[in-house]
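One chain follows as structure tokens, the form predicted alone.
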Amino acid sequence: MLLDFQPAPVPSLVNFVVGRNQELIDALRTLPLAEQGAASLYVWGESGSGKTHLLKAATALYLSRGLNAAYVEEATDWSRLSAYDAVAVDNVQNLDEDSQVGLFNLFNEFRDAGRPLIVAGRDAPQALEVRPDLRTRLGWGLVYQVQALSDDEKSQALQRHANERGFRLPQEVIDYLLAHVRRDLPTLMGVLDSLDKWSLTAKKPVTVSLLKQLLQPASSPTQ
């Protein structure tokens, strides 16, 4: 029997757990209104910190405002992006030499036209292993590090995610997740989604006992 699982919420600036990142959120909202030559933003942080969520959320926001916006996460035809009003480029550290040249040219073009360009990477601009000229461009505009969430903020995020999916999440389940699972939010959300699906299949409530059963196969050594 196919179960009617609710899809994961679409990334937005509303469902991002802000924590200490309010200034970054405000900058993303107002970037299209920036003065000409000041419409670029570079965001960096460790894997799982929420950079991809923010870039997809900003792209969706700009589309809702009538801008022709695009999200890019891999090598592409950079010349075609010249037609867009706003572009968000993810994982800049993974771009090959040709793509770095393409992004460098796009950066210059968007800066001259005053169009929003958002780029995300793992490291601060000066620590990126990319072309020196591109590294310099990335540091020209606004630069923000995504600040990690506290345990309380992660707890709030998990509780809100559970509410959006329509199931009750006891605090003791959250506490166990934070103590026994990788602590980045995407991993925690993924385990929570799996727990929700398993509870529906087994027709059992979400409990610590059920979570332990879910985690047991991955943590037990092969006999």
Contents of the next structure:
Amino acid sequence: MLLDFQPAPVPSLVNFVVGRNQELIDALRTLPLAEQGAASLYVWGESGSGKTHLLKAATALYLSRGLNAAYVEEATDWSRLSAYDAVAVDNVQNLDEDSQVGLFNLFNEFRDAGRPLIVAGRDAPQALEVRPDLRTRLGWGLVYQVQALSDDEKSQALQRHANERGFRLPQEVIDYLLAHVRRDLPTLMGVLDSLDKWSLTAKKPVTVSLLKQLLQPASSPTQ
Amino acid sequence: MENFWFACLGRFERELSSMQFNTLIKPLKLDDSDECLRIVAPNRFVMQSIKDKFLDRIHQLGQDFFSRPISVELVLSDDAADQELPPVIAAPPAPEPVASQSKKVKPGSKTDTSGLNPSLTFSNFVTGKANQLARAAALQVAENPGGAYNPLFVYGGVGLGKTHMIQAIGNHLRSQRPDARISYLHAEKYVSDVVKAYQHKAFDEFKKRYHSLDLLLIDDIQFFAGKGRTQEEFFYAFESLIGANKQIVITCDTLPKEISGIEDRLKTRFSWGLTVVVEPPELEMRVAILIEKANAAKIRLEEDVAFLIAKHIRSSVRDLEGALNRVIAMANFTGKSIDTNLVKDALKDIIGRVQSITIESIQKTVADYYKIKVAEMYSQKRSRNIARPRQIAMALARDLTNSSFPEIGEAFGGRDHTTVMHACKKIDSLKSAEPTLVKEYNLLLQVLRGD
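Alt. form predicted in complex with its partner chain, vs. the form predicted alone above:
The next block holds the full complex; its first chain is the one shown before.
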């Protein structure tokens, strides 16, 4: 039986490669200290830009500070969330009408109480396709676009990820990945994780040739 | 006199916003008399507004028209005068006293269940053409609740300051009469209160709470749509409060008669009092709002900077506030002063690109720029005037999308990934040799990014 000895690293603000997002990271750290009425933050960007990582990381950070924080990614019992100190809501563009009303109420309540509410979506607030009363509320707080990483920064992110999982990742493997695979981080990280697993199974070090075998089309990697 | 009145109407139509003209001037009737100009106002609101704002102008126009002073008499129509109405209040008080009075209010105290936010007052409510009528009406109601304008129905799009306005009514009344029972709530909260009362069979308490108020401020009444039991309860509350001369103020996203999913008997009652609109703020008002909000945050905002934000954010006051928040956050973070460059950077996050960049949009933009057909992007032709733009498009695809070399090759007529890698290297080396190419490349980058 194969044991996965390396659980996926927990998203944190520390293991997020910052790139041009330093102001956003700072804003997430200090959000619970914001004045009443200024504690909402809307993050947007294309899929794979790191929104989910940031929301989960912020939730974990607030929990570690003793706040009762929740991360939400789909329809839920919204009234139950009123009891929390901080809430992060992901993929707002997928919420149905009822959930949008739920989030609308939660927003009003959290704003009045000065409690942190983070929402993530694919589009800028003005282009977001949700109820207008919710849309304008999301645009009311701080708004940040997650800035995509450059190839160099992605390379750093991959190296850091490999370190956390405890394997050596040669630079030429990263270069090959960046040249041959879609370069959004979830794809890159996904390939890297499979590569790690396969190298453990095959008992071979991570090399370009191992990666080539992994990426070989039309047949699953075999030994 | 009749000729003069027509001239007068024409003048006002040109000088005032259509909303002001239609609401205040058009309903006026001329009561024919040779001696003086006798104008009949349909209600006290119109009469008071004309007296406050336009009487001087009418006198002046009369002087110009007849070359002598005229006497003007302003009266209330018999229909309106017949009703038992409270005395018309004098000119709306200046905003300043409101601010000092509101300091008496204990903000945010735990025992306060009014739902009022003490920071939302008339004194920090920015007025412009878009909302001055509504504001005047709101002030009158705050001064004289349960009077002629009951209910006061305020409608308009989202994020235009309706909530601020009705909160200000509550705060104003509380500063005048600290013992007044006031409740501000969002319609959704009322719905959930009805549900709770239903679950706990506690309708008596529910009625006691809502029917004993002096002022009920209820926001976004369109949320009642399709909720029969809520509407029934609200109907009773409405009847009871209005019957006892207690004031009701309602906001909505549309006119009473156009709300869908609401019983007719409620819609009719909503328009019993006075219905006023809040319109989107015009450019100057948006600038004023930004400067007011910045002052409140103790930030100095230059006018050119405020104009730049106001020019780009048109939709709602909330979006304006959000943009300002972000500008301030960015200035704090970077330690830079708030100037047009910083604002442009901050606005990028708020407005964003309308569409995301795809290989197709890159191919089209590049083809248009070099005046070749988009089809040439996938063709096998290798002449320089086609191959060069194609290579540029490939390099842009690499820079601006997450696509891999093989994916880009596929999108350019099924080319091999090594061709794309070669193109990217080629463009890179050409950029260090040909300044014009750098210029063109950067221009295309800008166009595609929507900078």
